[in-house]
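The chain below stands alone and is given as structure tokens, in the form predicted on its own.
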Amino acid sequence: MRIGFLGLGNMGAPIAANLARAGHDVSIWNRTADKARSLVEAGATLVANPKAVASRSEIVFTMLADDTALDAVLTGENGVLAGLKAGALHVSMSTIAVATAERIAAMHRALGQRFLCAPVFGRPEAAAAAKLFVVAAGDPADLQTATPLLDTISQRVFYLGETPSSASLVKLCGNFMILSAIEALGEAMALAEKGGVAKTQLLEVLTGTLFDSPVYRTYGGIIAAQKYKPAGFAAPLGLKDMRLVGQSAEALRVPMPLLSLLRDHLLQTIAQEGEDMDWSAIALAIKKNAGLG
């Protein structure tokens, strides 16, 4: 098959390379050229821009930072609306806001093209091992024609209906969530560190009682060892993703007073921390805050 990808960062890299191992027809495209190197190696065609991307292919992938970044490479003189032809297929595997998926699907429709809305849940390692979590929502019809694809990049693919914009609601629970379990795991381990209580120690009971879940073992192994570098999901898309929470509790009259919490953590992490630490980092000015050095 004919595909498109575009956005060469820690989890749109190694999506394209399995895709590109799979022996799939793959032209990229990426702002940083010299990101889209090893991909070449493996068989992928780089291309000049986005437009030219979405042209050659059946089917575009976008995997980008944010919803500036997406917008900017759909629209404009060079962008995907321009070069993908009718009844082709857009799937959008960013975290989005919800009225940005709206939107995106609005502008589709008008051209006749196709649209799936797929976030995933899974960290880069998860993304290399074709071991993701898909949320896609949209047309069933569109949904059957990405199936392929998307079981060759994950373990699982969960349909939420025929309206894009819940994949992206879905997406940003599942996000606070995940940074929700951070701050308990954070506060647990600097209570049992300022006891002390060996974090590894603290961590080997929970992981081995009733929290053995992904998310702790991984996140609780990387506070444990203040891994926090290089970031698998950096602090600034962790606060991004939390605005966007905020953004469809505000629109939804949904109270979420734990958010702020995140938020505020976040902040003061990137003020103390710098803008590249994981956003597990959080525990940092957890443990900051309970005077522990």
Given for the second form:
There are 4 protein chains.
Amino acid sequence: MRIGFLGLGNMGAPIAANLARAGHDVSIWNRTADKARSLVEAGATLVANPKAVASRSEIVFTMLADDTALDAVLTGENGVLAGLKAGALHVSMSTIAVATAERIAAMHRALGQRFLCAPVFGRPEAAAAAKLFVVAAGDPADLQTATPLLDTISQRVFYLGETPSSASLVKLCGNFMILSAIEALGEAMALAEKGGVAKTQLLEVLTGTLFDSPVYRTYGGIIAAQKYKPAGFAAPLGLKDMRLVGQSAEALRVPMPLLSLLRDHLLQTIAQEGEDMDWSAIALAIKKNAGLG
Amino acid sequence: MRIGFLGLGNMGAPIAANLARAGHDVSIWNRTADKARSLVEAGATLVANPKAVASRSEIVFTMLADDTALDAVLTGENGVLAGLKAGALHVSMSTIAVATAERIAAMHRALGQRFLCAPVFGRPEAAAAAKLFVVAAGDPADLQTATPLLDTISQRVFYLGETPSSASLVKLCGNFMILSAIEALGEAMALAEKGGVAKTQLLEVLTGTLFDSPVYRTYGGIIAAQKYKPAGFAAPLGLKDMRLVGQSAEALRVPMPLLSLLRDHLLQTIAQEGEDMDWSAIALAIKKNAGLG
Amino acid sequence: MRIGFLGLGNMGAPIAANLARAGHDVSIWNRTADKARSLVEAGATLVANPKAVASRSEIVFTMLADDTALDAVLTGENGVLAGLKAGALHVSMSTIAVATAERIAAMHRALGQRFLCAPVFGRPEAAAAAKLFVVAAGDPADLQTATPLLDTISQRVFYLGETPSSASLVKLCGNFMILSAIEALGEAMALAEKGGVAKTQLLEVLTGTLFDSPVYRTYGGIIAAQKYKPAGFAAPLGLKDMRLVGQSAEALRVPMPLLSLLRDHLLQTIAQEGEDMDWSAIALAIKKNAGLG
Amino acid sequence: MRIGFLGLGNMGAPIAANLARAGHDVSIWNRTADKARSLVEAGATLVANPKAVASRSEIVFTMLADDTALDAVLTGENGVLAGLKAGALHVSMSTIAVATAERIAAMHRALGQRFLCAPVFGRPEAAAAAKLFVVAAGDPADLQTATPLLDTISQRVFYLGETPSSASLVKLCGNFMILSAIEALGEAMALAEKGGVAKTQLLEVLTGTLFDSPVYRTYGGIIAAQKYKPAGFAAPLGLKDMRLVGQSAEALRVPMPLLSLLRDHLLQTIAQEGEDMDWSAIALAIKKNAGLG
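Taking the form predicted on its own as the starting point, write out the structure of the form predicted in complex with another copy of the chain.
Now the full complex is given, and it begins with the chain already shown.
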């Protein structure tokens, strides 16, 4: 199948590589050509701009850092919208605002192009191992078209119905849930530490009983060891996602006080520790607020 | 072994029954004799008061509703402290304040009695099935004495070191973590619902990806179905536990803003819905704050 | 002096009227010509569009509902920027984002036009009575030019230095402070009411002792009487302002948990009571959260 | 009139001195006799214990640090309750829990003694200048008895009805309101500072417009100058008062999220800065959370 892939960062590069390795004809473009090199070696074709990627492809995947970056490759003279044929499909894997997903869906619809919103859960290692989780929403026929490719890069695809932005909403909820778990762990560990209980002991009890799940194992370990650098997912990106949740919450009139708390702790973390800490470093802010180290 | 068991409520009764069934000589007493009947039928001996229970036993278990109830059976003319022989062991399974655990430990020490703090995780069904988790702290020799009995009633025992109150602290942290997960689920589900995504769909994604653990399955199901009655763990009991966490947090000078949020949501729930809702009904308060039903 | 005035809402109309009454030659335009009628009767000249207003004026005042409305009258073919002569002055009285003030300042600068950011404190009655407070920032020479006119419409002008956006920031801080006082009053009154103390008694003590200031008298009275309609300042406008504060707080990396709380309470109020309540109706949400009527 | 006065701290000593200076026959006792010396020089009589004070007096005033200290001088062998004649009056000026006020009222009633709950607003300087505000509740006849003395030490007495604990509740609400204002000032000033606006400029605008009241002038000045030592009212005392508010809020089922925030900020302040900062140093914690010095 003729595929395009735009966005070759930590997540996009391994996903694109998995698609190329599966034998697809993959066209790529990247703002910094450097990042494209290893993909070209793996068989991908580097073309001039997003429009050229789109015009050569039946399906174009995008995996970009934020709404602005996605807008930049979609719209404009040399953008995807200008190149994608009527009937061809855009699969957006970025974590974007619900309103952005709605806007993009409308633009594609107006041009007779197809659109599937399909953000993913998983860190770069999971992308490389094709162990991502995909949450997809859009026309069932579009899902069917994309399914063989999504299966190639993930361990499971969840389908959320016909409204593309539903996938954005669920993805954003998921990130909110993760950071909520980090907050809870951070507060409990600060209390335990000041109360004379080792953080690893608390963590062993939690993950050995009711909290036997990846999020607590992964982040509990990070917090106990205080390994916030290098960032797996940087605090400013976490703040961006929480802002997107907040925009939906405000538009839908849903008070989310825990979300508010998370945003304030991310701000504190960035203000005190800088931009390059993992988002789980909110646990460091929590700890400092208790007068610890 | 000659065992005593005090506190035959939803949790204590099935635990005591499991001990009796294992062939131990179990003495019991209960404020309301009614609750003791089925245990007597199972072979337990009903005696006159806590002191009599203690004087007949090598190990006395207590599983009471709160610190006040525990104090009542321990101290006073006919209390456990007055009956327990020097060298005999008290195993406290109630969820109590850290300060209370410290105080009780000191009283036993002064009398040459032994004390193991050993609260449990699990609901009544888990107690009946001997599938509880025990978090124990105290002298290693005391743990060794109690281990065969703890193994009889639980699926796993975590040992937290020599300071009895550490077990209280970890148990309280665990309850805080559970209610934190409920809060996060409640906020995410309210957002999803107003955004047009079914709560069950969101839950399927969460528990199918990073949140594949009992606490999210159990409480996610309760919140999606809004089955807050009858209460598995009533909101006022949850409030009591969160107050105990707060007392430790204040004594240790640890700000816990998520805990504060949970306490306020429990207060709202009780104020609006009454005393007999499950503590997970904070999700109902969250939903109402968003203008939903 | 030849003055232009754009934005004839609850605030703008009485301000413009005061300027007209003071003998100035006032040009106006309004999207809905209706609102301009009484001003025309007072001597103002209705012209075709914002550009026409600007081209006839030495000073143009704007008093619009939000950043978007201000952008609309400034930019575009028939906007103020296109009409204002080099050296002429724009005095912006709207409550706008700090970033918007910076952007507008840069646009005027690029065109050789002058810009003073001068938002006001006060409700429509104060505007009519020329009792507003003005917080102004920009070039001192621009302030000097505007001073006779600002004195005409206000009881006092505060000068905040050369950076126009500083006036926006201070105005937004002021609105945050007001809503903070409302939150505190709302919580205290809910506690007093459930504790058997009349709200008016509490208010009498507060305003008779340490809180003897307009904000407590005004809003305390509104809350005690529960007169949230008609809105003096509607909850969605309050939410807009708090969002602007939040944008600055996020950009500047300043955690503001009280601001977060206010935003959540505004969302709850709008979700439960609708869009047309006064922003002080957060006290109603607070009260309902306590189970009160 | 024969008066007793117990509690000769920063507040009690100047109040007692004003009563002695007014010509009353004042009996005193203090745990540390030192503090009594200057009062004895002013004409007061030092006696052996609280019981002796009470048995000599028609009215006994108490002004103690907290509920525990008040309990200590009231109950016990040599306490006030044992000495006060039937029909004699106890005027309690301490800031105490609502539940404590209820309990003390019941004890006096049972002994045929009279009780007026009359806490005060004002710092030591105000006490010395007889410029306190008194909030009093209890039997109107008891108020009448105390009025000449209350007038001697204050600028105004507010009467809150027949239930003594109402005065405690209002006093606690007042302290909550003060700390709320400090929180709001702290957040606004941190934002202003990071946004390039001088804190004193912001404060001048606030106190020159809607916030022209003692609490903003006093605490705004303290925060702008960062003069948190020596403490006028130490953070741990503020925390104690907020805990008392919280106890009433929990008992009455009133969620107070702003109160929760204040408690967490006090905990942070004490954890980071120690026990001897003024309670307004929560503004320092707020500032540090924003990454400022």
